[in-house]
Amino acid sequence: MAHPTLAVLEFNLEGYRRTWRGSVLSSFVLPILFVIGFGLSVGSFVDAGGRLGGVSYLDYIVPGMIASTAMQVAFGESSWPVMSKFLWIRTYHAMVAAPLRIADIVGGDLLFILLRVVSASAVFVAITAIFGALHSAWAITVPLVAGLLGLATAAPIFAYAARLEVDGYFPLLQRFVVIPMSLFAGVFFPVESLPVGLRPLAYVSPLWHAVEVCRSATFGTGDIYPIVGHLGYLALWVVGGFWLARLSFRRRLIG
C-alpha cells in the first residue's frame, strides 16, 4: 500500500493529468519569451552601456528569472487551489474522512508543487542553455534550488490560505508581496543598487537567497559558506511554513 502522503500526491497528479495543457503557457512559454525579449532585446541596450559584473545582461537575469518563475508557480498552486479544496470542492474534508493525517495532506500537496516547480525550472534551464546563458555544469542543480524556493513560498501560503474565507486577499498578496519581490530581489539588477534602507527588505525575502544560489550555479562561482547559508535560510522557511500549515489545516478541518 502506498504511503498516505504519496497517495495525496497521486491524487494531485491524476487531476493535473487532465488540466496540464492550461498551465503550459504560464509555466513554460511566457517566461522563456520574456527572457528572449527582455534579455536579448533590452539586454543589448544594457550591455551597450556596460556589462553587469562583466557578463551579458541575458546571462545575468536568466538565473533570477528561473527563481522568480519558481516562486510564481508555487504561489499559483498554493493560493486559490488550496482555498478551493476548503471552501468550494471541500476535497480536504473528504481526505480527513478517509482518514488521512493533516501531515499527509499538507505533505502530499507540497510534493506536487515541488514536482511542478522542478519540472518547469528544468525546461527553463534546458532552453536557456540553448542560448548559451549557462556557464557551468552546476547549472543542473538550479531546478533543485528552484524546488526548495517553491516549497519555501508555498508552505507559508498554505497556512495563509487555510485561514481565509474569501479569495480577495490573494491579489493583494500578489501585488504587494510577490511582484515587489520579483522586481527588487536581485532578479534584474544587483540589490546593492537599491537605497541602503530598502536592501534589508530584499535580504529577508526567500527569492533573493534563491537568486544568489542560482546565479552562483549558472556561473560556477561563489564560496561554499554563503551558499550553504542561503540554502539553510530557504530550509527554515520550508520547515516553519510546514509547521504553520499543519496548525492552520488542523484548526480548519478538525478544530
Second form
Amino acid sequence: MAHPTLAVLEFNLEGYRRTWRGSVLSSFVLPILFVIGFGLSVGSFVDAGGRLGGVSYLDYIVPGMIASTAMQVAFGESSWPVMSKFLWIRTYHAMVAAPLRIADIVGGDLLFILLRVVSASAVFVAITAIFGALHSAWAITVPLVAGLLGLATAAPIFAYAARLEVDGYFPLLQRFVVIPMSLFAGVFFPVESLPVGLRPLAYVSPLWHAVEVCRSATFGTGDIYPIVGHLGYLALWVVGGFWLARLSFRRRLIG
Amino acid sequence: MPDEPLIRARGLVKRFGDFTAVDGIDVDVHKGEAFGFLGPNGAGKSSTMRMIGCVSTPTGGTLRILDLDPTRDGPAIRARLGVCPQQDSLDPELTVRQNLTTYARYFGVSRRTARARAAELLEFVQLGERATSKVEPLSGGMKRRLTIARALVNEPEIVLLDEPTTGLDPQARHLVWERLFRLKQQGVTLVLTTHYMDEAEQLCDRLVVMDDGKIVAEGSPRALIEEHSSREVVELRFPDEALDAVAGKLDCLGERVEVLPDRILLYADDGDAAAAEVHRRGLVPAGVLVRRSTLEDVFLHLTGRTLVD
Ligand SMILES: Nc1ncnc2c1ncn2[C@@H]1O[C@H](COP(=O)(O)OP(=O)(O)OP(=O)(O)O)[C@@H](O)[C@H]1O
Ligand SMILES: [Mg+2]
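For comparison with the form predicted on its own, kindly provide the form predicted in complex with the partner chain.
Next comes the full complex, and the chain you just saw is listed first.
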C-alpha cells in the first residue's frame, strides 16, 4: 500500500495533468529568453564594463536565475492554490476527513512543488548547458539545490496561506518580498555592491543562500564549509516552515 | 438492541472560545441503524458530526466510535467512516471519476480497485454518463450525489451525512433517499442531519432534536409524535376575525391550541370530533383541515417558531 503522503501527491499530479503543457512550455521558453536577453544584449554591456573580471554576465546570472525561478514557481504554487484549497475548493477539508494525517497533507503538497521546481530547474540547466553557460559537472546538482529552495519558500507560505480568510495579501507579499528578493539577493549583481545597511536583508533571504550554492556549482568553485552552511540555512527554513505549516493546517482544519 | 453501540457519546461538549456549540449531549448509535440529528440553524448538528468524524476535538465529555478513541485513533476511525459534509468539497477541475479515484487513494485503495469502485458508485448515484465530465458545470444535485458517492469509496461501516439533500429538487431528493435506504439495507449505519422532517420520517429509525446545543427530545419519529403532539391537528382559518378572540372560545378543545398569524391549530386525538365541536360552539371557520400530526409539528413545538438568528 502506497504511503498516504504519496496519495496526496497523486491528487496534485492528477490535477497537473490538465495544465502541464503550459507549464512545461514556459519552463523551456523562460531560459531561452534569458539566454537571449542577458547573454546577447545586457550581457554585452556588462561584459564590456569588465566589472566581473573574466566571467561573462550570462554565466554569472544563470545560476541566480535558476534559483530565482525556483523561488517564484514555489511561491506561485503555494500561495493562491493553497488558500483556495482552504477557502473555496475545500480540498483540505475533504482530505482530513479521510485517514490522512496533517503531515501527509502538507507533505504531499510540498512533494508536488518539489517535483515542479526540480523539473523546471533541470530544463533550465539543460538549456543553459547547451549555450555553454555552465562550467562544471557540479551543475547537475543545481536542480536539487533549487528544489531545496523551493521547499524553503513554499513551506512557510503554506503556513501563512492556511491562516488567511481573504485574498489580498499575496500581491503585497509578492511586491515587497518576492520581487525585491529576486532583484537584490545576488541574482543580478553581487550583494557586496549593495549599501552596507541593506546587505543583511539579502543575507537572511533563503534566495541568496541558494544562489551562492548554485553559482559555486555551475562554476565548480567555492569551499565546502560555506556551502554546507548555506544548505543548512535552507534546511532550517524547510524544517521550520513545515512545522509552522502543520500547525496552521491543524488549527484551520481541526477546529 | 444489539450490544455495544458504534457511536457512544456521554456529556459531549464542544466550545468555541466562550461559546458552547454542543452542550453535554448523550448519544448512542447502534449498528445498522439510521440515526438523525434534527435542529434549527446553529443547534450544533454539524459541530457534533465533525466530532464524530474525528476532525474536531471534543472540549468535554467522552466519545467512542467503533470502540476507539477519536483523539488517539483518528486515522483508524476515519478509515472506516464515509463523510458527506454540509459544504461540498469536490475538486471542480477534476472529472467526476477522478474525484472518486483520487479520494479512494487516501484510503489506501489500489488504483485498479479505485477505478472499479468509482464506476460502480457512479452507477449507484446515476452519474455514470457524466464520469468523464468536469465537476464544475454539474448541477447542485449532481454534485451532492457525487459527494455521497465519494463518501462510499472506502466501503465505510458508518456514513455521516450532513444535510445530504439540502438544495436538491424533489426528484434528486427521492433518488438520494432511495439510495440511502439501500445502503441501510446492506447493513451500513447512517448518521444524518436534516432540516426536512419528511426526510427524517422516511429515513431515520431514531432521531434526536437538538436546540441550542442540547438534546431536547429523542426517539423514533412515531414515538416522538406520540409523545410530543396529538394524533391529529385541525387547522382552522377565520379570515375576518381576530384570531385571539376566537381562540378564547376554543378552550379545552383538544390538547393544545396554537394561534398563528393566519390560522389556528388545534391539537386533538380525534380531529373530526374536535372540528365538529368547533361548529357546535357557533364558530364558522372559512376553512377546516384535519390532518395527522407530523414530525414538523413536534419540531416546531420543541424548538419554537421564532427564528434563532
Ligand atoms: N469553528 C467555529 N468557530 C466558532 N463558532 C463556531 C464554529 N463552528 C460552529 N460555530 C458555531 O456553533 C454553533 C453551532 O454550529 P453548527 O454548525 O454545529 O450548527 P448546525 O446545527 O449545523 O446549524 P445549520 O443547520 O445552520 O447547519 C453556531 O452558532 C456556529 O456559529
Ligand atoms: Mg450544519
